[in-house]
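Only one chain comes next, encoded as structure tokens, the form predicted on its own.
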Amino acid sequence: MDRASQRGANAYRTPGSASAELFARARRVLPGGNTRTTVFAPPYPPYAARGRGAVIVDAEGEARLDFVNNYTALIHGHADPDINAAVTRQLADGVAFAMPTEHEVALAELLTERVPGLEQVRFTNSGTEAVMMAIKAARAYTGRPRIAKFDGCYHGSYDFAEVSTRASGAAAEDGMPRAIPYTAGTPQAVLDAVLVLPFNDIEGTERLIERHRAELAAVLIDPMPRSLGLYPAAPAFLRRLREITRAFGILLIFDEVISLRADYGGMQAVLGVTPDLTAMGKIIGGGFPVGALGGSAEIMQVFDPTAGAPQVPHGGTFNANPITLVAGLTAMRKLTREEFARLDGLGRQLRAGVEEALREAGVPGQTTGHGSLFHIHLHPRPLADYRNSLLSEEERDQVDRVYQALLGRGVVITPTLFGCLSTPMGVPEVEAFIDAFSAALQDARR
């Protein structure tokens, strides 16, 4: 992509643009013109037309480097030729059957070889479903009704997992976070079934878990939560959490739907803590809808139908469908240790370049992330939990200006300045991002 394309003027914002007309059509048949909250940006988003490699082209024909990659799912970028070829071959043989196929066996074998916490795997169609089934498995295995999760952390759209997805605001009398609804109409019984814990607070977390240990089936945690700005769980905190849960017979569930792309064995390999169950998604589907959960064979037997009705029945018309599985298997085989190491080097270069651009511009800020994941924070506050990552109105306005300026300079990133790399990228794309970000800081000031 040439530099002229990178200096596009955001033509999608022009009245009468193709994106404007598509949004007007969408408003008539979709609530708010939208079917996926995360991709909406006021007054309306640019509409994608096509993608190739690291580049995405909008309905106006403007090309931009894509550092969103469908919220981290497309680790090989757009229209990867190897994935496309595998899917095309499978299309000729059928897209879904009321029978299992060899493809699910092969991808499960690959995942159990790579990820420390996996002995057996079960496939779903989304990360939300993977988390949901992990929670159900924990309840069945332990015979306990409640789960615990951390304040402000996002785990998909299952009622129990989304409690206190936004920070709980005023704390309870003991200073600890409260269970609050994320979705209007959430029953009180759902809130009562979830214990909310303070992220990276060993003392508070240990006190709450010990107090409710007899009721808790599982503790659900993302080891590097995107909703907290990709600030990872402190190793000492995570190790102590593993000790506490094991001591009380509580299952530890890792949500690695996003963070699995951080390393060959996921963040659990980086941090050296092995959970009882792991929820996965995104990259393991090669760009197609996917989810999976896995863990020890002892725990996963709650799904086993070979001895009669399983404790946790689990159907799903498109679970482990061969199109997704061949795409995922191809994608994961391409992700060798060497490729992860290359992406890690590019990620380090990008984060360092962004921080240098911030210093040169005199803008307080910092970056977080690991491997191919990064998040830019336009504030200098120490990051430890959700509350420290919350932005003031002025900071949100600054983030929006930088986001819009990056779009105008040929770079797609999320509106919160969270992003990721893909394997079609190299040093030129990282340098282009740093140059665009440096210029966007100046644009935002103007």
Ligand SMILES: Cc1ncc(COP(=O)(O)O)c(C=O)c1O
Given for the second form:
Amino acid sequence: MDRASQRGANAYRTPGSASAELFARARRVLPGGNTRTTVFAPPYPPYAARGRGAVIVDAEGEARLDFVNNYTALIHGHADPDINAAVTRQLADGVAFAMPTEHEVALAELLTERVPGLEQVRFTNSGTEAVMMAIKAARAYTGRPRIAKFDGCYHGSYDFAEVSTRASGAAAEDGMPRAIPYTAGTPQAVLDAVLVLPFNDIEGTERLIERHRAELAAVLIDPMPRSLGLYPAAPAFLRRLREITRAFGILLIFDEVISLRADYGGMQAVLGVTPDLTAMGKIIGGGFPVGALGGSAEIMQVFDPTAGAPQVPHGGTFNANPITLVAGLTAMRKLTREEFARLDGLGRQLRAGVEEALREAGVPGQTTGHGSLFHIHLHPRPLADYRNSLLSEEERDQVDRVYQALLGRGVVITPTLFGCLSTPMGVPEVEAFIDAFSAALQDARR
Ligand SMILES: Cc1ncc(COP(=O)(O)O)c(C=O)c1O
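Next, give the form predicted in complex with this ligand, keeping in mind that what was shown is the form predicted on its own.
Time for the whole complex; same chain goes first.
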């Protein structure tokens, strides 16, 4: 499958294209033609036909380098031959049982060996469920009802975790964020059960946690939130957060659903701060639906059924199903320390190349990210404060023009210019990205 060099093609946008027709059909049977909010891009997205390695092909037959990788889940790209072989073997042996399998033991062993905060693990079918079960575990363990989370951070669709996913912005009081609904119809009781904190603001965070410490079961934080622009929590901020949560008996939950991809031991290994509970997903399923949460054996005993009904019951028809777990095990075993180091080098090369392209084009901007993850920002504001991630309308328009231009030049990235590498990629793909980006900056001017 060769990469198309159809400059500015984007044939999916042509009236009557295969994608246009699929979208028209979809609109009749799916609201807005959509079943996953994240993958809608106006006027409609290109439909995928197939993928292999670093390349994705749309319904028009246009091939592009894929820097989305299903929102970071596909760290080995598409149709990885090792994962496919392992899954095909498992298909012949049965896809799901109401009995545990050795695979769940093996993947739990691998994760607990790698990630500092994990002694024990439980599997779920999504990152949303992993975050949900971590919050339930924290409430049961501490006997306290509320959680705290950071303004503007995304943690999936559990009611409590999605409060203030959209940053409170103008709704903030005294410069401090407020609990605002993300989904229409969110009960006031849910908003009342969530304390919203300012990211990377030690003083504000400490004041709010101290004031509400007796009610708080947990503080939930993504150590490098994509929704705030992929800049990591400042180490001093995270260390202080660890100290105060420990002092007040509040559990610290890391959402590493995406950031586990950044390093062999996740961002907790990079930043040197160990949480009480960790939510995971994406890469650990080898491309199949997955989630997991883990932590110390002492906290995780809330799920233990061996002495009667557990404090936190946790069912799930497809939890730890063998298809997901053999795919996950194969994917994770291929991710050696050396492979993480190679991806890290490519990530650095890409971010440096993009910054040089921005300088050459005279466009103020910067990059963030770690390891194989990157985010391109078309503004020069310092990225230390959560409020700076809010874009003006003009900035959003420029981002959209660059996104469309990249698509036309054979590169898929997310509409916010967040992206990631996959292991089938090497220096040629990184160089192709930088070239396409340079050209897209020129296109976007026109
Ligand atoms: C940081 C973070 N947490 C949680 C989730 C939810 O995971 P899932 O989509 O598997 O439910 C996501 C999904 O993108 C995420 O990025």
